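Just the one chain here, laid out as structure tokens, in the form predicted on its own.
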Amino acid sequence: MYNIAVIPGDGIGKEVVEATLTVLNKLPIEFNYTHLVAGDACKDDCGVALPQETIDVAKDSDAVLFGAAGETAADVIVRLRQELNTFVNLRPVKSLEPEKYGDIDFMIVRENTEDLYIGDEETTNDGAIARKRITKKASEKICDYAFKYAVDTNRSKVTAVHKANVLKVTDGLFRDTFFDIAKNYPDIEANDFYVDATAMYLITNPLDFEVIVTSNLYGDILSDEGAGLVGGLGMIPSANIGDDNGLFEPVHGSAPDIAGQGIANPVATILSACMMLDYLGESDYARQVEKVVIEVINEAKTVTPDLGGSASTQEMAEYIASKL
């Protein structure tokens, strides 16, 4: 039995998490769910966006399934990643409809603990300052993870993304550390691009990428761009993984404009749950769920409006569950 902390969060988070549990509950795996609160409504109700109880239960769980964060995202999901010491954020960019989007399939390995995301900011007399922190230890850890991921998934190339031509000290450290780590993996090709060039290459030649490793802010931006290559944010899952904890969430936000309408695409959250199954060692079931999700999307019948159908979030989830 796996103890899963479930944090629906805000907006459509509640809908897509419920839909995902419908799919998980069809598997012959015993899950014990603990439902926890966090987010905008939680802050309104109890004065804090991320209660200590939620943090404590999440830390003691086998995995955490998260929905979406609203205006309190920095206080909820960013802090939760830090509290759980999840140093890597995996964001796959994979086309589930190759005939429409091409055979795109690469992984963005995003460092999760530092960079501008540490939120070290201050107001000055003439404006404001934000401090960017890049350490050799964190850079070594994330780069090594990226190369190991390439080996484990039979990929042949890892690309580092930075802006070392301008940020010579911080991004220069990240770039140099990457190539130092690359020496330990002589069978894997290692190359690097500036982040602005990468943004262009993702559009002009996305098939050239296999694994991208980068710092926190660049990874956040590029993964959203990647989502645009394969159908939008509703299709992209993510995993936050540390030495002791795993946190799994869709890339999309709380989408308040459609919250409560029952039309949110549940695919990103269902695929995030597949990444959770991989983390738990249940990869066979993860592949089964992925296969059915792809079949349902390509049938284009019982799917949500953004995928060209008229099904509700829950109807699509129930249809996926019925085909397992």
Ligand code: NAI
Contents of the next structure:
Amino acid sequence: MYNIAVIPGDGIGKEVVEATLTVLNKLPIEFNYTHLVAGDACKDDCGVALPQETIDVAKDSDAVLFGAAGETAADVIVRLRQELNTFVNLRPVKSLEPEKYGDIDFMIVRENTEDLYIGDEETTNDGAIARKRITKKASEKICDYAFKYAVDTNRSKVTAVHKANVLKVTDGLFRDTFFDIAKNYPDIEANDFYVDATAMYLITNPLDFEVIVTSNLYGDILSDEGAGLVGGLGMIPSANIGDDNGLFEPVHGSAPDIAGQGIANPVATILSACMMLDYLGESDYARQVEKVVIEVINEAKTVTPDLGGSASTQEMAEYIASKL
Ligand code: NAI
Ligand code: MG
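I've shown you the form predicted on its own. Could you give me the structure of the form predicted in complex with the named molecule?
Starting with the chain above, the whole complex follows.
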């Protein structure tokens, strides 16, 4: 039995998490869910966006399944990643419809604990200042993770993304650390690009990428761009992994423009649950669910509007569950 902390959050977070539980409940695995609150509505109701109880239960769980927060995202998900010390955020950009999007398949390995996302901002006399923290230790850890990931998944290349021509000290440290770590992996090709050029190469040469390792902010931005290459934000899952905790969530946010309509694509969250199954050591079930998701998407019959169908979030999830 696995103890799962479930944090649906705001907007479509609630809808896609409910849909994902419909799928998980079809598996012959016993899950003990603890439903926890966090997000904008939670802040309105109880004064804080991320209650201590939510943090404590999440820390003690075997894994956390998270939906999305709204405007409180920095206080909720960015803080949760830091509290759980999940130092890596894995964001697979994989085309599930090769006929439409080609064979795009790369992994973004995003540093999850520092960079501008430490949120150290202050008002000054003439405006405002934000501090960007890059440490050697966190850079070593994330770069090593990326190379290990490449070895484990039979990839041949890791690309570091930074802006060391302008941010010479911070991003310079990240780049230099990357090439130091690369020396331990002589069989893996190591190269690097500036983040602005990467934003273009992802569109012009997406097949050239295998594993991207980058700092927090660039990873956030490039993963949404990656989503745009393979069918949108409804398609990209993510895993936040640390030494003691795993938190699994779609890359997208609370999508207020479609929230409450029951039309959000549940695939990103269902695939996040597959990453959770992998983390829990239930990879056979993870592959089974993935296979059915891919079949259902390509059949294009019972899918949500963003995938060209007219099914609701819950109808699509029930259809996926029915095929398991
Ligand atoms: P968003 O990711 O919520 O939505 C961007 C666009 O993608 C919207 O047009 C939305 O309708 C579409 N979209 C997203 N997920 C979808 C799905 N599953 N199916 C179909 N379409 C989908 O980003 P946005 O609009 O910039 O932010 C909305 C709110 O979410 C903000 O309050 C923001 O702070 C929060 N946010 C929270 C995150 C988190 O909790 N991890 C991450 C990103 C944003
Ligand atoms: Mg984002």
